[in-house]
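Shown here is one chain on its own, the form predicted alone, set out as structure tokens.
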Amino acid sequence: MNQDQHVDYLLRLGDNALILGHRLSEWCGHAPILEEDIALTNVALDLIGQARMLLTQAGAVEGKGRDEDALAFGRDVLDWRNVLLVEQPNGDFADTIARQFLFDIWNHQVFSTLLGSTDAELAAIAAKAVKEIAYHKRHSSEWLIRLGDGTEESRARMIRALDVHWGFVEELFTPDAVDQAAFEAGIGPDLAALRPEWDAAVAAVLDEAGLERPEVGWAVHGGKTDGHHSEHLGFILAELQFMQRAYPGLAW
């Protein structure tokens, strides 16, 4: 695995965490109940904390003097490597839970594997992050069950939300040259090999919720590989990066 691929792989992990953390932070003060307002904010803080560590490691491997702030606030949209799923809008509460659930199951698998990464710093980051992600997975799974097995309205919304987000799942498990190089170097997992376990874990939760696996005829890729994102990422970055774009090098 060459240096550029190593950096790219770390950016993918960090970008996933930062963009999803930013999305969840938008719920602060707007969640349906106070307890959930606090819970979603805590998940967002966990993800942003993980992003800080991952982007710092990406900058260290790159060796060009870019720290976590430079990577978060100084890259244009085509330079971001997050998967498309995490940048999708919050929508209603069911949309947020569907997006979170599908990602959490995968993310827990990935970081569990990263505990044995040959990148010692990445393995240390995973040791901290995997405990937080286990909570994220439990939280989103319990809400999916609650909504799916709840009222007629909550069930209908949960079915629709899963249908909307299911087409973004394929990108999680489709390896490209960077993913393959990370696997061969012992840095990251074999993404395709994670799919059967993910399918089983998702099926168990859907079964408890009384829901069926969505049957969708579409799948999209491009975020992690080519920086080809949905229109939503541009709006996220416009908000996330405004201060540094308006006042470059700003110091408090």
Contents of the next structure:
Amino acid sequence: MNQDQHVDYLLRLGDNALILGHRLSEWCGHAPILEEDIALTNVALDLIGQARMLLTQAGAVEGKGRDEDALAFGRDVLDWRNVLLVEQPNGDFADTIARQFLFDIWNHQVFSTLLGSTDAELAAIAAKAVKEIAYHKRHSSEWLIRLGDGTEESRARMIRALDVHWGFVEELFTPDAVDQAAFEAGIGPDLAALRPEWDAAVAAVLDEAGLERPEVGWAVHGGKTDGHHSEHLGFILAELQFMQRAYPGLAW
Amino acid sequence: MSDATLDSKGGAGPAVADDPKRRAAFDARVAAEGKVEPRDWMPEQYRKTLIRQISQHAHSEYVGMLPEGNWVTRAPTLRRKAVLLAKIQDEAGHALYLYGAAETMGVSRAEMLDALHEGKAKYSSIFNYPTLTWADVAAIGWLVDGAAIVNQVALQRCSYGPYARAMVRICKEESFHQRQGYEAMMALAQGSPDQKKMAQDSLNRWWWPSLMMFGPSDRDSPHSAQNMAWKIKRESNDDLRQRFVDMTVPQADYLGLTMPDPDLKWNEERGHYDFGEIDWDEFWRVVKGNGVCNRERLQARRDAHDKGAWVREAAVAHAEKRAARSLAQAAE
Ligand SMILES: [Fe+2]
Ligand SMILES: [Fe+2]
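Since the structure above is the form predicted alone, I would like to see how the form predicted together with its partner chain looks, so please show that one next.
Now the full complex is given, and it begins with the chain already shown.
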């Protein structure tokens, strides 16, 4: 794996965490119940903390003096490497839970593998992150079950939300050249090989929620490989980067 | 604050009618610094006052998430974003302890929230001011949390045990809030001309409302005497306000910022800073609903509550189904 690919791989992980953390932070003060203001903020904080470590490591491997903030605030849409799933809007609480659940199950698999990464710094980050992600997975699974097996309304909303997000799952498991190189270098997992375990884990939770696996006839890709994102990312960046764009080069 | 009208539903208290003997014993115990616990007999007026005060305090923590939450997605660095989120999360935690403390007096969180949403219960008026720039986040931490600490340290000695204990826990976190705000303000005050301008402007806008957080002047504060005797309130509004001024003026000096008060000066004789007259018309205007953000803040709380109704119903329905299933299983 060449250095560019290594940086790119770390950016994928860091960007996933930052964009999803940012999305969750939008709930702060607006959650359905006070306890969820706290819980969603907890998850957001974990993800932003992980993003900071991952982007710092990406900058270190790159060796051009870019720190976490230079990477977070200085890149435009085409240079972001997150998957499309995490940039989708919060929608209603069922949408947020669907997005989180599908991602958490995958993310936990990925970070469990990263514990043994040949990038020692990445392995150390994973050791901290994997415990946090285990909590995220529990939180989103529990809500998926509550909503699926709650009222008629919550069940209908949960089914719709899973349909809306299901087509973003394929991108998680479709390796491109960078994923392949990371796998061969012992840095990252064999993505395609993670799928059966993911299917089983998701099926178990859906079953407990009394829900069926969605049948949708679409799947989209593009965020992680080409920076070809959905329209949402531009607006996220407009907010995320506003201060650094309006007042470049200052210390805060 | 002393301006709400939430009445106790009066359900859970062990005693209903005030009887003079118990009242005398209660007064004596409180006078001797004894703590009042949820199961103890207490005068109805004591219960009402505390429910009003604690629920308002809880609402203030809850609504107070909004003005700072306004900057979470725009924080200038990832570190600032994380610190701000952690701080707002603490405020949610404070709301949670405080709703819990009020519930010990026999009022439910749902009732308290209804009173908030119907505009019957107040929250601190400071949160009706807008956060226009990043410096406002710094100013809130420095000044608003700073003022809250002065108030809350005094309340650690409140006669009602659950409230006093909640304050001990909360005060530890508030001092982190105040420090992070001051530190963020320091970065601005030592920064570029743009940053200094935003810092000074935010101090100009937040200074007087922060002084108003201590409530009306002692001259116009009718409930104070009884509340002092019952040790619900431990120090007068004006004394607390003076302490805040004395504590904060040197901090502003150190930042190199100018207080927006031409009458502010050290009084050697009193050993305190003298300061100008608060614009009480503005205070009452904002309390009565005419601040820039009153309607938005309340609407944001109502919207979150209304949009979340189906989620809360689902959680209850699921818990009931689960309980029914495990009951059925146990019967097999
Ligand atoms: Fe607080
Ligand atoms: Fe605070």
